[in-house]
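So this first bit is one chain, no partners, the form predicted on its own, shown in structure tokens.
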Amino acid sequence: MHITIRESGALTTVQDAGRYGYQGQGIPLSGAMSPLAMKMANILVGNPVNHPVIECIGTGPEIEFSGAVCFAVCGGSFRVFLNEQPIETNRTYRAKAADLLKIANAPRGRSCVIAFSADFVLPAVYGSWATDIKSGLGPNRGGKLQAGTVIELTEVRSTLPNMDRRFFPPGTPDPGFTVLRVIEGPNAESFSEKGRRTFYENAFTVSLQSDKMGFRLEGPAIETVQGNDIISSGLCDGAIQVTPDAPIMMMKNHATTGGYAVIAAVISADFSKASQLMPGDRIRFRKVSLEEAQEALRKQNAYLLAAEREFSRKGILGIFRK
């Protein structure tokens, strides 16, 4: 069978967990701007965590099934609608032949994914099925997915078990602001006492200038003690750089390495929750030591292990019932 994109949306790409072992080589990473949302997506369509997913940023598409198939949309509060009707988005679905998909706007958040229990027949480039349209790499020679596009499936399970308990517990927003944790960036001596004080107590807003290579800040200058120029050295997702202009938040498709000083790095579980800020989001940075960090990453991980076992388990337990 296949799904074929009847209208694009404003940026509808194939993504995974990103393209890990090039960076060496100045390929980015790429990938999913919301891991946990991928992951999640995946887990309740029976796939393997970092499989394969369809991200929607901005306006998503509409999509047309030829066959019955599993599926479920994570990530943003984006409107969704089967054959016109509106489904919830954090579980999982059936599509059968000559279904319509629909992916409209977000209230709230800049992604999401869909996952389908299937496999898409596409070709990996360097190992990974992410998009990264800057660099032209992935499929559909790099690009996004255009009106028209055929992807077909194979492997497809048109059934799960547990499909009545295969969902996520919606999440509680954070009012008037987004607080991220992170842990101080290698190149802290490079501001002042007050510097790092302007960093850690005062909100930022995101800018317009912003897309999936990185995040812009606007909000008070933070005071240097030897310039924002250093060395080039790696970056990593969530790093967050002080340019002489203005902080910048590494995301997705940013550069595999950078000449300013990186103040500090948002933690990987919190990652997923930085990338669905919007412009004109407010944000605050907390400190954690990086036992918080690793602390916080297992918690998380174990979350998602412990609905992948009660997804795929017979009975009634229900940790996620309603």
Second form
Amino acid sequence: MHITIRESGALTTVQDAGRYGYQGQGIPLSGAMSPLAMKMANILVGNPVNHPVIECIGTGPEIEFSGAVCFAVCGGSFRVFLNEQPIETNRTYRAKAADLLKIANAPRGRSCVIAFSADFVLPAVYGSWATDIKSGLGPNRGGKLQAGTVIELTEVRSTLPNMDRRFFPPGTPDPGFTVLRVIEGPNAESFSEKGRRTFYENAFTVSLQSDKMGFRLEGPAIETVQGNDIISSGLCDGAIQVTPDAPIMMMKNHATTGGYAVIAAVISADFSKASQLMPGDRIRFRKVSLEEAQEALRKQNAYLLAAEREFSRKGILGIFRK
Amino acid sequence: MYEFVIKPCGDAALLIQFEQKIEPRILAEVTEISRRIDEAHIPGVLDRIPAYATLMIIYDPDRISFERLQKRIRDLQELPVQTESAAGREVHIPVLYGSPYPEDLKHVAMHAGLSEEEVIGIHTAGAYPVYMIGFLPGFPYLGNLDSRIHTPRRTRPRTAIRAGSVGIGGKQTGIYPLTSPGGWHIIGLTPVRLYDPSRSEPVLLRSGDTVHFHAVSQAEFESIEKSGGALCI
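Can you switch from the form predicted on its own and show the form predicted together with the partner chain instead?
Now the full complex is given, and it begins with the chain already shown.
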């Protein structure tokens, strides 16, 4: 069977956890903007957590199914329709032949992913299904999925056990600004005591200049000791480089190296939340220890593992009862 | 090996920091520790980004902890230095000087108080170590540009510089591997593809290589371009 992209949406691509092993050659990691959304969607449809998915940024695509397959949409709170009937995110559904899935816009959030209980018949490029448009890498020649694109599916599981139990309960309400936990960065000493206080004690606003490479943050100037420049050095997801104009938080398609001091880096457990921020959203940074970061990630992993067990478990009662 | 510090960069990456200087001896150390980590096949290590005086290691915190990885790196640091280190390659890059922006070569010559031929002579006489690859896929940071042709960047950067453009920006010279915005003066164009996602090895240059430029004619340029911009090393 196959799926057909009927409408492309704003920026619809195939992604996975990213293209590891080539960053030393300047090739960006790329991958799903929200690794957590990718993992949740894959768990919902019984896939390995880093299985390739379709990612939508902005208005999503319309996808037609040629046969039965299960799917789930996770990430921002996108409005999703199956045959024009609204359906939920964070829940597994079963599509049948001629069904039409439509991902409309999102009142909150930047990206979502669609996982299918099947494998895409698409080539991996340098070991990954991640798409990076700038470097032209990815299963669709590094491009967006355009209207008319047909993706063959194989290893299709048309039904899954415990369909009624396959959902994640709604998250906590939006507090108006997001606190992101960070670990002090490798160039923290480039900033004065005052500069560091400015960073941790003030709110910053996500600028309009924010995309898959990075989010520019508007806020008070952060004082350095001797300027922002460093000898160019490697970067990672969540690293916050402070340019003379503004801090920039590195997202999945960030340049592999940079020449500005890194004041802090967002912890893995909060990176996916950060990736959903939109222009105008206000954020604060809270410094945590490496141990706290590791504990937060352990908790997140334990939650995902519990869900995975719950979805595949034999028996009646679920832990995520409504 | 020289001393370095290991610092976390978030909880899924760490940075090995040497003395913060641009020097061949420090680059050699970065290259050496990067090679040792590569050959140690440490489970959970996902990627390495060598730079002038740092090596970033990207790791999977679900598979290895910062503490454990730090210990493994310190153990590798203790290993005796091998007498023969893998030598970098000598890479010859053909350049059609004065193309596609002849005004830039003119500007560099004027700024240096030299003729265009003299600028080309100085640029082709140099041997340029690749210090690191970054910024764009396959973009080489080259050292050793002759100070006589150092030229401040353009006051108004171009929005799109053609792939293969050979430029001078301040004290640096380099080659744009793909079409990109940029503020360097473009003194020539190479038909060699520094980055080609259809190749099994997408990126031509590696840190530790030495680049030599040599001038070619329009006809030679076209013949290399027709053959696919490949380069035998």
